[in-house]
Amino acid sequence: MVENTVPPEARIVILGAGHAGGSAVAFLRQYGFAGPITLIGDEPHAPYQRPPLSKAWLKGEADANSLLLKPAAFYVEQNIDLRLSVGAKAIDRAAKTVTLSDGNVVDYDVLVIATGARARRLPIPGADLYGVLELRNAADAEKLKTAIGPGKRLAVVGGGYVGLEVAASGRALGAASVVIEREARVLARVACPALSGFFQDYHQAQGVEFELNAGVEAFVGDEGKITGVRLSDGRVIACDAAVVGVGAIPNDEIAGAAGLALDGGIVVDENARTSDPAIFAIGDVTRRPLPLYNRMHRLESVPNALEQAKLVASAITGRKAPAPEVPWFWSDQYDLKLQIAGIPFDADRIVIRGKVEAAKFAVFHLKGSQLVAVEAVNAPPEFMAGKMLIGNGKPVDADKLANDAVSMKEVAA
């Protein structure tokens, strides 16, 4: 047992209404912690799911209940002070308060930061018509979902993965979809070549169409509302809505702003502790340690959310650190189950194991005869076991590998 060094009377504040800080104040429960712990988000909802924003609520397949990752009566019943629909503007460190947009000062003895992500957006004129949207959260997918349906044309600015499910569901709900994109193909931030023009591939069997090496100029609109988005080309692509996914931007404003240290995020040490002793950060917004690739690096993902908030969790009330989890990812789009282990670092040839044809197959990344990352398409065993190896480092024999004869059972032995 490690040593509890913060006391069970201290008061915890956490910043953020998310995922991460969600997660954080079930973890601190469920560990033990007893005292006094406000929570605060600037939405008006308790903590709830995003990942189904771009699927399964699109389609009507999800409600806001279903969503919220714990009953309303949770925070009743385990004394947590939630306090929603407001913000918070300055963190004063020698005093150790936070001031919220409302006014009102918290004081907290440890406070941590979940502040998450929010979308890049694009500074292009047009880009306040009515009909421009971009989908972080609920009010965003709302938007979205009423403005999507049968006879509609939906234009998708960025291939990335939340793009990519944007335009397949609005091909669920009858919407015409395409897909612009600057780069020479989609997903090439986060994909290799192959897995990107399987996944172009499908969708356009799906009827999405794709505008590549394709750069926005303007969104153009008549009476305040989009008609459609201007290409570099000169281009005018029709459409009654545009969904802009072209990254995020870390909400460290006011970690900067007090004083804690930043590179493209807020830097944590591997148990999530800032450059104050005092103040953690989990999620979207922390610039963290992956021990498994010895560098530093921003996740964006669930999985990621749930790690740092364990450790901080782990860290308040005195718990063993868990071990370095491999991070992962997944996602939906149509009958598609993508799953990624690893991220490809340093990687120097790819393996491809299982039928492309099919839809199911794994592309393994490797450096040297180590596994470094695997994607997976339909392929759960290729995922467990490629996630396995990657976590615990041992060689791989490559020939066994991309022998879909060989079971991934004896690949990992």
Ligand SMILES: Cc1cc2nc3c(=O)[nH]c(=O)nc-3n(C[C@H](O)[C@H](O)[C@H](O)COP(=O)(O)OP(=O)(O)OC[C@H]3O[C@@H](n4cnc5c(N)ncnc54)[C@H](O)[C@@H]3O)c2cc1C
Second form
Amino acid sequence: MVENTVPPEARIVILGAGHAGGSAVAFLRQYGFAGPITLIGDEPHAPYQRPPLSKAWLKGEADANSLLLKPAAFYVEQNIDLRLSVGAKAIDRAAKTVTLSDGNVVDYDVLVIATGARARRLPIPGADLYGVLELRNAADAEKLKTAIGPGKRLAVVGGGYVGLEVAASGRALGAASVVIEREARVLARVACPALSGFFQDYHQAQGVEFELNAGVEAFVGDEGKITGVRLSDGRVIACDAAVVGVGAIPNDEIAGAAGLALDGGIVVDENARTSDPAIFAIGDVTRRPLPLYNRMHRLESVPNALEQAKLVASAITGRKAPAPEVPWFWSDQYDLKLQIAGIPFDADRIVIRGKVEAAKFAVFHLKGSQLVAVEAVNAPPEFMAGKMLIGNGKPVDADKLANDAVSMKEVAA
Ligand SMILES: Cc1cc2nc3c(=O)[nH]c(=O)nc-3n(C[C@H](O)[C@H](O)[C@H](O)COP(=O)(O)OP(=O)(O)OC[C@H]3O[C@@H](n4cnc5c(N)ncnc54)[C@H](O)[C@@H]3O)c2cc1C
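Can you switch from the form predicted on its own and show the form predicted together with the named molecule instead?
Next comes the full complex, and the chain you just saw is listed first.
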């Protein structure tokens, strides 16, 4: 029996008009919530998708309208009080109010915090030079787009997914791209060595250069504008712009100031509820339970934002919570479609299936006979079957998995 704790006339206020907040509004109306909803966002745009910012949009293959989660008319038709270009400054849990940057105070019965994360900055000399960029939102992407083009040289600090996507987009726009990474391999925090090696080779074949094991000491410039990145060995890598892609920090400060439990993100339960029963939190800003892995984790992905948006809309409307999903993520670089399901916590064995040299393969991560993660490059059947196996926890025969002649259907049977 699901308890419907929220009366139909409850005032719902959502802080953060991004992927999670925007999706929560849509699910709330879809699930029949007809009461007042206020959606507050500090950007000037209605909720939009971020993944294309480092891919199609950067390459000029998508425009601002095509990024929107819902057309502008949706918010009017659905009677959503959408307030843009205004930030939430403080939450008063006793009074159940939120103070905004424009001085207004909004009352809530149920609050949903969906403030996402921001790009981590490097606290080094030269970080404020013109041309030192980050990529988190549409405004950042706009700056980046004007900074790279034919004949320009782009330095990407950080060889994670966003960094590699930007390097690929830079090449597509005719810019030279150099990736500077502190670790000995790209994607060191998020992928296995085989996948790192494959991606580095692929990028190199497209003309991307790499500086690995390279500490960045400073950005150097001339008349306030960046001209290069100084490494800890003293060398300066010349560039016209640098994108810093070294991870994201959850925007959890106002939640913390209001006394909500934090642990590198706002701590929520399996229904996305915080330590205050009247406040939920969803998306990149949360540290959430992963029931399939029996631990807490902070995820940064669109599927996670959607899953938690559904959880919160279900909890508010008294619907049965949807079954836990296997976390997944994708990345597009050149003609490569990378799809990742699961997280390789405690994996003790890797099985590679397919042909790495043909750019069509999957890396399976096993813990004993249990599949815990799959990274699939141009291999949708491996991704789909792998995601299913991670979810249902069936033991996997590693020999069959490694054998291309055995279909994934049979492996998963
Ligand atoms: C360049 C890039 C590429 C990506 N590619 C992929 C991909 O390929 N696949 C994938 O699954 N995921 C990808 N992601 C991650 C994905 O976009 C995020 O996981 C998702 O946007 C999280 O949604 P969110 O609503 O939690 O945060 P966001 O979408 O970041 O939204 C949070 C919003 O809250 C606003 N905000 C913050 N503080 C306040 C405040 N105090 N008051 C009001 N508003 C506030 C922010 O400005 C922002 O608009 C990518 C992200 C980036 C930046």
